[in-house]
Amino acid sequence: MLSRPVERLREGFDVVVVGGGVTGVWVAREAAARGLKVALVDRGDFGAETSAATTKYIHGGIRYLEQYDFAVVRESLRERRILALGAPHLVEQTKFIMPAWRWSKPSAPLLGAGMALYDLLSFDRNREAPASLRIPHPRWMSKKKLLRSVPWLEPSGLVGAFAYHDTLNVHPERLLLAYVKSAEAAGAVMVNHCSADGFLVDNVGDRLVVEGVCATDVLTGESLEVRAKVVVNAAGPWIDRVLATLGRDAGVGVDRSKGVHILTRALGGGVVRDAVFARAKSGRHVIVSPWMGKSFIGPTDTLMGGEEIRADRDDVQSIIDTVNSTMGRAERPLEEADVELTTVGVRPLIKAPGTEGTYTASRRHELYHHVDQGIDNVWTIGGGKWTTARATAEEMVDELFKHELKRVREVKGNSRRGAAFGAFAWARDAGPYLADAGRELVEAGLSTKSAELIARLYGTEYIEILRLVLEDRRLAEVFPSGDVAAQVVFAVSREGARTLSDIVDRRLVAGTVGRVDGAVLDRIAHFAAPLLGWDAVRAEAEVAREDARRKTCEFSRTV
């Protein structure tokens, strides 16, 4: 799986997808499953930008009700159920607590009305769901019960809270990779670190007839042509940059919204098990989520200025100030020194007149067919979100079969009932499977922490990690995150990882749970280098480069 088959890009395709985030990956998966010959290229790693920098939820978007975006909320709630049933090993139902103070805006009665509507729009949430994934109705929590559950909240003016459930995307990087593998299993050619630099164009009168893309293998510098009947531009925040290479107005505008999250000590001393909406008097809010023994907090939602994608002091301070404004005296306020890690992603939002900033912008998606601009065989996907990517892909492929590919034979498929690659079973409680896998891994000599982590990350593929450990006991070496060396070998040999960042940030969990120092990078490179063809000098250089990159990205070391 995921052998990075660059040479296959020279074959002819029905569809070439530009962009390996969650939307592009789902388009490739949907198209291949329905009988199309598909290639996907991404200039970096799969999901390396926006799709890996999420709040870690597959959710209906209750706050979108404030913008009366009922259609987006309903679609999201439907898709929440579909994705949860398709990957039970990588999701969990999580209780959300929405506190209400006397000063709350919206007020408690309006919050209650919103909860009722949210519940109504999720009328099919438990259809075919096992007990572990069933979602109860929202309910009111008294102030006393609320403070027992969330002792760090400011009690003054607090009247209680509404509690409801959404779905935790435990490790978004691994869930996206499961969809990449699903696409490849369906026949798609999936290539990371391969940039689409322009279009293959035939000028016919005043029309541009696109016949594919010009691409470059970023790792080798090799240029190649990827020919296809139609190109789907799924480059997320960068869709306009892809289209700009055509040299004419393609009729697409995009706002880039920066979303920053921080990882801190566990608020409440680690006893809080529920996600909490921390809403300031300004109306701004962040979500404080218990995750991997810490608190994962965010996001910001601000219009991105310039080209650099990084969290700055204002982003981090905004999150800290919002949380602290809802915090009681019993909890030590958050400070910059508490920030262990930051993540930053860029959301692609459709430009819309009358929208004030990105916070209130719609999360709907839009499919752009560029024929009216004199451009044939190109579609662009604008907007959208993690939760609704499958639905967006389904709609996109429907359109391809109606237009450019109407003469191509379609294979009937149903991604609404399809399990993600590595899922133990569709719509089944993953608990017993995870327990059995964990026992096997512990019996092989791994710690309970590592065994539980591997079972969840890999699903049915845990057996491959187990095999590697049994064949070579050196691969049982454990890193501070709980990851083991066998995962490094698997990442390179079976999961298309080609850089240390690919391995650390999107195959293992090491890069998501805290800082990774040079010593750990050196040990990871020790196992990866022989498989990547790096000699000792190259491995040392790669470690130094990655260590420097990570230090540059670390907020606490750059302010």
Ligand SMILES: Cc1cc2nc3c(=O)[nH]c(=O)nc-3n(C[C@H](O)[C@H](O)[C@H](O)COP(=O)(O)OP(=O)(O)OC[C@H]3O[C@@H](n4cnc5c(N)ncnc54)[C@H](O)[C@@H]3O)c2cc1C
The other form holds:
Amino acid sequence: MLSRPVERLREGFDVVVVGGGVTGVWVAREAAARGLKVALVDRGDFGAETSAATTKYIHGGIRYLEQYDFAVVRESLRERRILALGAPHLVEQTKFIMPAWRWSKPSAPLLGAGMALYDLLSFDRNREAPASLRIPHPRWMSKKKLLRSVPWLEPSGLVGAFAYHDTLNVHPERLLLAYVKSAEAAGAVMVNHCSADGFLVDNVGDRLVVEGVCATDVLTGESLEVRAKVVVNAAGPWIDRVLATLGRDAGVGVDRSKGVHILTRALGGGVVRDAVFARAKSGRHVIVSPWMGKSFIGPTDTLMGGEEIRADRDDVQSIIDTVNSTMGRAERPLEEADVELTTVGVRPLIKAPGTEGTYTASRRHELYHHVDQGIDNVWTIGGGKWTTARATAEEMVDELFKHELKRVREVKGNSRRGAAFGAFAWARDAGPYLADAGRELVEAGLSTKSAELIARLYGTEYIEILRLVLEDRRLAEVFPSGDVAAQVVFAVSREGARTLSDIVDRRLVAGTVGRVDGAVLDRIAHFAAPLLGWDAVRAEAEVAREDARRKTCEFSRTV
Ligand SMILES: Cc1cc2nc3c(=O)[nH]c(=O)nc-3n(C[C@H](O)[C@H](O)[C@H](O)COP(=O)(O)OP(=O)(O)OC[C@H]3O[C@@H](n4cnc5c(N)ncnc54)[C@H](O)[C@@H]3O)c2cc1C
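Show the form predicted together with the named molecule, please, the one above being the form predicted on its own.
Complete assembly follows, chain above in first position.
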């Protein structure tokens, strides 16, 4: 169980990973499972940055076909299957509808060709897949059928739609947490709120021989030296900043692209069950996904200028404009007032000379070995996708065994067939397990909504929430999101949460399904404070700080 073992960082490791987004976490899991002694530090919480700001799909990336990026698409389709089989309770097949109007570009025949290619590239999609994870072939939908499924679409000029399937990452924050727990179960020392401020370097002639990182426990201010044979820099969009502390050109360039989503009322009055690829005449597109009873819409994709990462009015308006331009008169157009929440993340894209803007930039990953720049024992991972993080990690660890760690004995592991922590079973339908777990939670007095949420998002660990509720009935207190107080206790005592945001945004669903007001934060702090050693004054200050932080993030309150 995640205990934030800061003191263990002094032990000395084969590998220290900087960055606990999905890339770093997978590297830690892969390396530990293959017998390496591993530590990972993240300056904030696990998965709190880009990895929490995704469109929530584990997908092949059909639109990368337009860029002829067949290798990325094929790798992504292979990984889609592997990740789905490993966590059937936290993924769901989702039908994607790609409407075609007479003016559509690409035209319907071209879309059809792309769809056929996507299907071909996913030739192994159903290998070992249980019924719930089986993906059918794409097919054409008539206009009549399409408007029955998605009544909000603009009917004029509509020809029909292609329907294909991809996989919903039901709650990326909790799936990432499951991978953190898998890494820890394999022996990795995983510490959040601990920043890597620089490298431990021995100057040998003109070479920089790196021996680990200097770190700071952000919660206490304590400095630490984390010694390791090799450092893997997986700081996502900030890999160049981490390398900058070496004071030498390490040969890495990153384009930072901002991606915003909005959460709104459910378009089509809640009857739409499929995701819609809404492509405007301008060529821009957003995906409108039904998610937790609402519509989750985005992303934007714009090159970042300054340092501030926030969804601003223009970002939100561009999403609204794109959706509205594909909407018929039967639906009330979206407006700012419909926006309940925004998410914002920064894509770490490989700097590619000759590509225009970030929308067309490749989503491939790159492993940088810095030996040619006179830097020993450091690797950097650039680019990539949530979907392909496992493959990137596998490749990274292969390289470590070929280079810095070639003398370390490798334990054979195969993450292609491994279940995520908390999965009921590998490659099995989660339905029956979820039904049983839900029934037990309802029998313990929880509402059906809470029971369904907990079973799905905690997998086999639902039993821990159940135990807490049975031991102390006060922990059955329910919040508006459907989360219950026992989850707060579990988040702090067993899941490494140390701040109110850690709890609200990445352990519970509360922070991802709507606004969380001060009164709810107060109740959450009430249950968390004794475990975090906060007295009444500290708890009040933490609630005030978190409330203020959320208000500046909530788009509709800052315009
Ligand atoms: C809007 C948007 C939508 C997306 N949608 C999808 C999608 O649907 N499917 C998909 O497959 N991919 C998607 N992606 C891409 C995917 O989210 C990213 O590729 C992935 O999350 C990157 O993970 P990462 O671990 O490399 O970076 P991050 O998640 O940003 O992790 C880097 C970590 O490094 C830490 N860090 C930085 N500096 C330091 C330091 N000095 N010390 C310690 N820690 C440090 C940060 O705190 C951070 O947690 C999307 C991306 C965006 C922006």
